[in-house]
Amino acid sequence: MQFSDDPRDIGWVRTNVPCQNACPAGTNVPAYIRSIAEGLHGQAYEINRESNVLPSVLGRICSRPCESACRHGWPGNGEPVGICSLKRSAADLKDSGHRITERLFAPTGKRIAVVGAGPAGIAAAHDLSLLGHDVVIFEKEEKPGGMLRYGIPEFRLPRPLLDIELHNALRLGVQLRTGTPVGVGKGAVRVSTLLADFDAVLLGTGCMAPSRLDLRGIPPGQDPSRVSQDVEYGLHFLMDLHRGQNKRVGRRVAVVGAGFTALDCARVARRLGGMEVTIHLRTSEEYIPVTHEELFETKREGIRIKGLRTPVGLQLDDNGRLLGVEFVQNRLGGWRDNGRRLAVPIEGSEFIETCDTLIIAIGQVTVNDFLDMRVELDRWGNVRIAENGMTSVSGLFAAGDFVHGASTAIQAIGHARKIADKIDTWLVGRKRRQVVQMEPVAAPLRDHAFDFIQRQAMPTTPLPERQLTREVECGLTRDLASEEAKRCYLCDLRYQINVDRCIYCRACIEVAPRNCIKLISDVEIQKDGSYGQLLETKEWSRVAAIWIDNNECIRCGACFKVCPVACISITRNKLITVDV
């Protein structure tokens, strides 16, 4: 085993392990999937926790950017590996007596206050505690978890499981003060007080206000949720429900929005007795930022999805009760910067959809009125941070949605871990962790036959048995997890040909099941020192080397087995954190 900070090695991992590169937390996906294939579920769980401190949680509710990047899902390769389901299986199938192991630094004597016990706050507090700092979390709600607890329904994320994961994340000395708001109100702790009492303060309060929707039919400038009791914002709807309030909906429920919150509101409304629940989209379902699985289960539960419409007005009776929502018909326009389509309203196409309840779930924004000092903001009202993660106030850092706006749990965790590392560097005066590790592998770890295994379907609770608190996805069995894990290409395995030993017999080229072994004349070198494109040639007089193209390689090992001079080597390459 050896370590390297060579940009060619770091660049190789980032280019050739697309799932890990796509994960905001940098989770070593191939390594934990290989452990599952070997039946080592506890080991797989630990590999996950190195990057993602809440594997069992994210294994249920992650937005799965890794699966979108998975090479198994590229054209001609079939469906992506069920990476998220396998993450959950590692947690579900590990031994009941599994013991968590973590590397600890010596105490530094530094004290850090973290504001907010959501995904970002929890992840940062966990990492900072491992680095030897004393951490105190201030949370205004009665229980930790943030939107994990108060925003996501129990049928997607069971609360006992969330409690266990949060306990494991904070068990190494993090002090949690719930029911303790930070702000300028009566009884609240001021941020300026925290800055005076602690060596550093991290703001991780997320996006705790719903995006407003202006509608015709009500007085200008008024909030529609205050005009009619039948209109509610999705954020408040879910948070009130999970704080223990009894929520009711009418027979016909309209949900406006295109994200996970909109789908969650619709599925909750269905369970609360809504007979006709409909989600209304500005574009169409092909372009909304949710997983195919969530969309599929939403439809299975009898919820209709109607696209190409924008709400523009309300119809209310004389008592303020909702009669219907006025929409304008849209057509698809060009592409937005975020990769989604524009919705272009069609003039004169207004129409009415009758409903008894309207839930508005079009997004969330940050709230800054709790700060008792001036902090520089960007044009969206999010706090601006410097390269070192610090705001315009010395010692005041920020992470997660409070910086970037509404995102996903895995994005918040990934960003918070990076900011925690920057806080540590600022407090200690030097960087204490860096990355890349390579270890030799004696023989191929997968067979070409694994390519033909179909993606394993997630078992689910039968429709008649689905309730507010009963989990819909049941988890992969041990056998299903093993089969799904075999599908992984194990992109962290690097096959290399030693050109000094190669006799150019072409045996590897002839046995390769894909066009993955190529004759090249040169390799481009990027500005950062990493490898670029392969410059292929068909002329033997110009061949500088026989090169394995990792974009095409499926790690089947056929070339390794057939080479007569054993000039092909295999190494496992991974980006990890190591103590400096």
Contents of the next structure:
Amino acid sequence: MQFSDDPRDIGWVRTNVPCQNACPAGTNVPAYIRSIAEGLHGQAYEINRESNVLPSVLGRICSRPCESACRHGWPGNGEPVGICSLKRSAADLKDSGHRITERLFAPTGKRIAVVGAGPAGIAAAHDLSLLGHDVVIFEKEEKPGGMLRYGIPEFRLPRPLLDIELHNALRLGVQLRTGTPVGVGKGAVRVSTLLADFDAVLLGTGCMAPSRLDLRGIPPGQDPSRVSQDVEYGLHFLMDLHRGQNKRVGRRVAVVGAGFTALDCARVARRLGGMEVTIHLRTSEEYIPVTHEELFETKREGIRIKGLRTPVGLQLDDNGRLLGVEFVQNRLGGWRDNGRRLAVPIEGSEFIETCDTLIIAIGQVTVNDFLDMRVELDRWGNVRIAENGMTSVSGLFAAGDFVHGASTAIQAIGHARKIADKIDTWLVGRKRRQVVQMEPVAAPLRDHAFDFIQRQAMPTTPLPERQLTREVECGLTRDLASEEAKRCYLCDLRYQINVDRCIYCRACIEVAPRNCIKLISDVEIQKDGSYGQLLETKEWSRVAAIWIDNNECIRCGACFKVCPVACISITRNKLITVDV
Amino acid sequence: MTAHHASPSVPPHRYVIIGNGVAGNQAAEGLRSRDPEGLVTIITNNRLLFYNRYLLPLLFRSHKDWRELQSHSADYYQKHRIRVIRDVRVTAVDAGRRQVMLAHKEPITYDTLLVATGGRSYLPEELADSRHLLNSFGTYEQAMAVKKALPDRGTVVMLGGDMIGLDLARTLLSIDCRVVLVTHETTFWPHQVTPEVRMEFLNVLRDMGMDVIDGDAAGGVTAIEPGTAGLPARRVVFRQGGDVYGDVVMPFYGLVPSVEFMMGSGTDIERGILVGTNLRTNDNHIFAAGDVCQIWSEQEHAYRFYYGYQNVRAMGAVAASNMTGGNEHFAITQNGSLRRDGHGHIDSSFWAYD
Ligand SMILES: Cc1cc2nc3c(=O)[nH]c(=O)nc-3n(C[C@H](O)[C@H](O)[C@H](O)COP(=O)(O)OP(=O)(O)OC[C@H]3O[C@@H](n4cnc5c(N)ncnc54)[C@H](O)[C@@H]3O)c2cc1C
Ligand SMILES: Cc1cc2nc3c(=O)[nH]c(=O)nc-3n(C[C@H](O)[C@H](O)[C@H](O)COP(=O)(O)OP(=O)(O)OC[C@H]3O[C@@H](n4cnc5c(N)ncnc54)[C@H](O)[C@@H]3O)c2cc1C
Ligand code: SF4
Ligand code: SF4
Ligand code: SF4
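Would you mind giving the form predicted together with its partner chain, to go alongside the form predicted on its own above?
After this comes the whole thing, all chains and molecules, with the earlier chain placed first.
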């Protein structure tokens, strides 16, 4: 085993393990998939838990940025590996008596208050408690979980599973005070009090308010549910439902919005008896930021999706009951700063869609009115944090959606872990850095035949049985998980040719399934010291080396097996964090 | 006017057409005549050369070899130097590199691309699990499979009943098969009918001998099951209870544009590929024509689909012209309303072709 802090080696892992690089929490995907392929689900669960304390939860609801980046999904390679369902299978299929392993540090005597028990607050509290700090979480709701509990419907995330993982995350001495709002109102704990009582305070209060939709005839800023009982913001609709209220919808339900919340509202509305449930999009299906599977299941439940329209007004009867929604037709415009597509309304193209209930789910924003001090904000109204994770107030840190605006659970967790490290550095001066651990591998770990295995479909609950709390996705069986795991190229394996021993017989080039082995004259070195582009050459006189282009390589092992002088080596590369 | 003149120093322009249907073939013909030196390639996932799908119902009257349905012979393509790559699916378009990626991972480079992949029959997602028990009717092979599965005077359960299905239905009735229609909002698609017209023509179908089940009243179809011994091969189960048996169950819920492979190419898509009346997409090198495109309508302030042989053919011609430097605009040539023929039977402008 070797360790390296050479930027070329660190850069190699960053660019060559695209799933891990795309995961905001930096999950070591190939390592856990390899464990699943070996049938070691408990080990796979622990590898996940190193970066993300809620693997069973994320294995169900993650937005899967890793799958969008997966090498198996690159043009010509087929469909991405089912990274998320494999994560879930590690959690589902581990032994019932599985024991969690954790590395604990000695107590530091430092006290930290975390505000908000959403994924950000929970992940930070967990890490900080491992690091030896005394952590207390203040949560205004009756139960922890944030939007995992009060936003996401149970048919996507069963609550008993959420409870177990939250419990395990906090079991090392984190104190959880639920039903305890932090703010300026009566009975609330002030932020300034927390700052006085604790060594550091972390705000993880998420995005607690719906983005407002201006509709003709409704005074700007006014909640449209005040105007008609048939109109409601989706965030309130779901949070009320998950706090235990009875919710009702009409026969024809219009949902406007394009994210998780909109789809969840539509699927809940359908389960509450909505017969014609339609999601109205400003742009088109191609740009909805949810997974294909979720979109498919939504449609399968009979929900329709209509694009290129923006709601502009309500049609109400004399008693304020909803008759329909007025939309304007859009065309697709350019791109917004956040990478989303713009919709441009077309003048004079208004039309009415009749409906009995309107649910508005066009986004969520942060709320700052609970702060009893001035904290610097950015131009979107989110708190600004410095490089060390701190807000403009000394000792006051922030993480998750409260900093970035509405994002995803894994982004909140990934961010919170980084901020937890920074709080630790600020409090006790511990510093860390990343190095690459390189372990030799004796032989290729895959068969070429694995490249032809199709992505395994997630088994789901039959339509007639889909009730409000019945989980829709059933999880991969042991066999399906094992097949899916074989598909992973194991991108952490690095194939290298020892140029000094190579006899340039080109046998490897001949067996290579793609243009992965190249004759090059030079390699570019990037600003950060990592390898850049390969400069290929066809002229023998200019060949400086024979080089494996790990970007093209699908780790099939063919070159390794054919090389007559055994000059091709394989190493497994793992990014690890070490204390400085 | 021909925009791309051949000269020894200019390599021939590479036109690639995805889709070997009415639009694609009309465009190929236009491209060939407007740019005699251009390289014209049609890529299709069909095994057979372009044939007239509107004639598929006739297979049930008399046996036809597929060649009898063929629109152009292999010689035609050879003579016009139109290369047809058959039996391959396009899986992606890389607009940056101007390459079309085939399923077996071969890239085909284009200078100008026409997407003319039409539509495939829509299956409501809730029936996805029953797909293997349903018979589609999009190709010659699928039509022959229905013919094989259907006993003499057998029963076909038609779900939805768009105009493609109703065309087949009238043929089936004429050969004494039983047709059970389970209505859906897509019945009579692509005609948009008022409730009164819908009622009127459902009665016309009944008069023609069809059994009509009100799909809405039955709560919609929840599942298709294999029939039990002694009963027909398929059972259609309704949400509100009740069922109907048939030898073959066929979905006719209209078409959805075949655009999956264009996702991520940067080309604007809503349901179909979005184009202006000049059939240009938002990418200068990509055009779209036929059932796959949604054309901006200035009058209606909306993107809409225009079905029907004559419309689709006109689009192929406009695309060919504009791909070679022309500036033509598609204008609707065929507008459909339901009508009755001399026998009082249902008739439609969508059934007209020449
Ligand atoms: C309906 C819905 C569906 C979603 N689906 C998905 C999905 O499928 N996949 C995905 O990745 N993401 C999804 N998201 C987004 C995801 O849930 C969030 O990005 C994530 O929960 C953010 O985590 P957080 O900890 O920053 O904030 P939150 O989860 O919002 O948690 C904030 C916590 O702070 C508490 N709090 C707020 N103010 C105070 C206060 N003043 N005092 C005390 N406590 C306070 C709140 O009660 C809450 O518990 C969804 C969001 C919604 C709304
Ligand atoms: C059985 C049948 C009967 C019909 N009858 C009528 C009728 O009577 N009246 C009427 O108006 N309309 C009818 N239609 C609809 C009619 O097909 C269309 O309106 C018209 O033919 C569309 O032409 P097109 O060129 O746009 O597409 P199509 O004719 O559908 O051709 C599309 C082509 O693209 C190919 N293709 C699709 N995806 C890919 C891919 N990824 N890679 C490679 N190739 C691909 C297909 O194989 C096909 O060759 C009928 C359709 C069917 C299936
Ligand atoms: S193939 Fe495996 S290791 Fe490579 S990107 Fe995909 S999931 Fe990650
Ligand atoms: S393992 Fe060798 S032959 Fe296989 S893809 Fe990688 S470089 Fe090419
Ligand atoms: S097979 Fe081995 S010796 Fe031959 S060219 Fe490849 S690396 Fe060099």
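This is a predicted model, so every value here is computed, not measured. Take the two forms, superpose them, and find the largest set of C-alpha atoms that agree within 1.5 Å; that set is the rigid core. Numbering follows the first chain given and starts at 1.
- Relative to the superposed core, residue 75 undergoes a Cα shift smaller than 2 Å between these two forms.
- After superposition on the rigid core, the Cα of residue 222 moves by 2 Å or more between these two forms.
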